[in-house]
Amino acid sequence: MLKIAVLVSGGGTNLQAIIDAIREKRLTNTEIVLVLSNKADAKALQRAKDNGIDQVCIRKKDYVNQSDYDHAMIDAIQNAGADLVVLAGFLVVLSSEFVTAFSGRIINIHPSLIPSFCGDGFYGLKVHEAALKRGVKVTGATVHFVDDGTDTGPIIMQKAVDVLDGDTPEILQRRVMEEAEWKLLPEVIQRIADGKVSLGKS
């Protein structure tokens, strides 16, 4: 059984996609053992509670320094017994100390086809605004392993989504979520649970 900790900052739609996939048995041999957020009002925490999943809020401002904050998160994840850390809209830059603690065991979903529209400053609607401004005809989502850089770790899987005439950032964001993110993330987790992807290698 693959035990995962899901880290989120907001609404938790990708978390919900994982929960639904497990409930509907599209994602097997996987259990969410912890949902961790840096925001107390994150809807994702309520989603976890509604589904009987342990949840915790760990806010950076409650800690004296980065190292103490890192260790609080590391301890919570390790105490939950998680094998894999899933970043599902977690808008916190992870330190090298955190990444090292779970080396090869952290994945992230990003709403573009990396290396396009990724790195520092590219998150949420900003990604889709940039894609539309550039005039690309295809965008999508990427799941990758996390390293010390921002969106620079090895790519595991990608899924393309067409950009349509009349798209706004909000419309494109929704299509990328529905057609790519919500399908891709459970699929990658299943591959990891099945031993088809492991330790930083796709």
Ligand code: GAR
Given for the second form:
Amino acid sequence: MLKIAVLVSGGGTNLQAIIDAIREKRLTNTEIVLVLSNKADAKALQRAKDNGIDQVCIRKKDYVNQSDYDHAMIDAIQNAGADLVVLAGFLVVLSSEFVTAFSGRIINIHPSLIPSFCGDGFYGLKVHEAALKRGVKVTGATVHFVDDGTDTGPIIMQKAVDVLDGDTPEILQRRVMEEAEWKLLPEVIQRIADGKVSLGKS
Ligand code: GAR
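Please supply the coordinates for the form predicted together with ligand GAR, as a counterpart to the form predicted alone shown previously.
Below is the entire complex, every chain and molecule, led by the chain shown above.
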């Protein structure tokens, strides 16, 4: 059984996609052991509560320095017994200390086809604003392993989504979620649970 900790900051629709996939047995051999948010009012925390999943809010501002904050997160995830850390709309850049603690065991979903529209400053709606501004006709989503950089780790899977005339950032974000993100993330977790993907042999 793959035990996962899901890290969130906002709406938690990707968390919901994982919860639904487990409930509907499209995602097997996987258990969410913790939902960790950096925002107390994240809707994702309510989704965890509604589904009887342990949840915790850990905010950087409550700690005197980065190291204490890192250790609070590392301890919470290790105490929950998680094998894999899933960043599902977690909009905090992780320190190298955190990444080292879970080396090769952190994945992230990003709402573009990396290496386009990624890196520092590209998150959430901003990614779709940039894609529309550049006029690309195809965008999508990427799930990748997390390394020390921002969106630079090895790519596991990607899914393309058409950009359509008249798209706003909000409309495009919704299409990328529906057609790519909500399918891709459970699929990648299933592959990891099945031992078909791991860092070094993906
Ligand atoms: C998702 O679109 C996710 O890909 C993105 O934030 C959104 C969170 O939505 N993540 C990033 O931009 C990371 N760089 P959700 O809270 O409803 O899952």
